[in-house]
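The chain that follows stands alone, in the form predicted on its own, written as structure tokens.
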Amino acid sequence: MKYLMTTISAAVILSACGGGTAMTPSDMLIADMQASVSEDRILFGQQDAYMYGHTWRASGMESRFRTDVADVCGSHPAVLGLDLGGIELGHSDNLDGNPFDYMRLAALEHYERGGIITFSWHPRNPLTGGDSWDVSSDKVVSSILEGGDRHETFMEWLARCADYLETFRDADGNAVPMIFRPWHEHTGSWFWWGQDLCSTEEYLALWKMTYAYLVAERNLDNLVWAYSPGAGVDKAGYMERYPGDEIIDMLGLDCYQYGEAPASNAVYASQLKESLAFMTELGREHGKLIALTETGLEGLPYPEWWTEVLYPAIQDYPIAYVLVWRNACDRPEHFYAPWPGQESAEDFCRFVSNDRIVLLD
């Protein structure tokens, strides 16, 4: 299809760096973001693409350059999406059984071909010993600042994100820049970081520590800092815990179909206009990319779901990437794109046709 163009215009380097500012690498990757919105560009990303497939899990260096999306339409996601849930505890394997060497293999192959990486982070919860979605205590994000009783022990798992970020390096050593979305779908109460889990205050202080260490103490000046809530809230609920523009470089959402399609179709694709036509504006207000951070409807029951409702739904807005969630191996109704026979392939070509969508060949 169609590479990540990586050409920036000098108007658009000085628009991103402050006027006359040395550019960091995240900087250029927000650059070569907005050149492409600028031209009117949607990128496609799926989260694993290269990990495992529906029928198939990455088992060694010769299956590296597979995906089911190519599986389908000759190319490669854009956006590859890429969970660090796991390396907190020193673990070689993430929370989704992806080995963090190959991981690293995988994005920097994905980087060296025009692709961009992006990382999100389920930690585990700190204080009960359980997963992300383990929300019996609403006092997790207070023991982790400074002054909890858990500080210490989330400052090593903060060290040993950055201990693997830092890791990312081209092959002259440069630092890979990539989007780092943590602390997301806040808005909701499923993860110990949710709305009901912990006060306004609380979650920004997280946000603050996370981003003071990660680039003031490591100086890991690659990462692009999303921000998304998940959807079902208005403009006022979206900015509620909004990390302020020192930090934040990107406006994410995650919004997913719900309840059997075609029924929810509409509902679907109204509520990510809305969501996306005031993150237009607040793009527009602060400065800041925006893009579907996660979307997509499990197991793709709707032939047509590509060209009728994702596409009409995300066309008038001005976002830099979509991305859908992951093709499990294991559990075969798990997956948010199409692999070869499955009914929405043929719909997923014409999608990808569309000269506004880019893919990775």
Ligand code: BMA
Second form
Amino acid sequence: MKYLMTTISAAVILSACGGGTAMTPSDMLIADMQASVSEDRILFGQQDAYMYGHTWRASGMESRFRTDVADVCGSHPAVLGLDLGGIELGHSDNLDGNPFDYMRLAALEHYERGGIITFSWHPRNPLTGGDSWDVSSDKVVSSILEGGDRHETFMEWLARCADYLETFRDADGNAVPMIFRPWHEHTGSWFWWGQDLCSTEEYLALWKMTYAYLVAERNLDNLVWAYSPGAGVDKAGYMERYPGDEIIDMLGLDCYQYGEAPASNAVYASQLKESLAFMTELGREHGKLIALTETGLEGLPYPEWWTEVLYPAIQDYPIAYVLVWRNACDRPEHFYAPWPGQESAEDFCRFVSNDRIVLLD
Ligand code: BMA
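For the form predicted together with the named molecule instead of the form predicted on its own, what are the coordinates?
Complete assembly follows, chain above in first position.
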């Protein structure tokens, strides 16, 4: 995207002239996204896009620039979502079987081509040894905070996370900016950091500890910090556990369509619009970007979903991007973008042919 190059050159000139404080890589990405929003654009993204698709899995260099989205409409998503789950234990593959080395390779090439990278994190449960969805104990967050039994272990986990993220460098050795989106969907209670599993104070302390370690101690100045509550809360509920303007750069939302389509279309659309409306206000009040950080209709059974449901629901709000979830290659019903021959493929091409919807050039 042209925005990226524009801002980077401006920042280089600025720092070369010794004018003011040099922009950090994260400042540059924020400025790029602000420029994109001010031109009324919405970037389109998908989770794990280059890793696999509905019927294939990337197996090496030659296939890494394949995506189902490009197979359908000729261009790749502009935003690439990836997940760190597993890095905390030093695994070589993430929780969905993607080699971390390969994720870096694809992400860096995506970035070189003008794309944006965003990382979520589904870490294991540091108290029980289960996964992110193990909500059998409501003591997990308290156990990893300072003074807790699992604090040291968790700090090692954060260190491994930082070790990996700091390897994201461009050809000149500069840190590559990326959106970092930990502790997401905390307004629900399906992850060990969720609403009923910790107090507001504990949740906020978890964010502060994560931020202080990665930014102050590890000097990762390339992270754009996103806050991603789940849908189904009002403006007050959305902000109840907000970590604060000093930490957060982007106000996100994870909002899926559940139930049979088309019957569930209207419920999804109205929930999404309601949320995006107060997020638009919050974005202005707090001077933050807003984005639809996860969405989708699993299996896309409604052929006109893209232009009749998704686009009408998002078109009035200044979101930087919309990201749909992954097209799993090992679960035939678990996909959120079309693949060639899928019944919403034609409508998807109509959706992305809208000038406001941006894919990778
Ligand atoms: C969920 C599902 C899981 C996956 C997890 C993390 O929504 O797609 O299969 O492991 O996200 O990517």
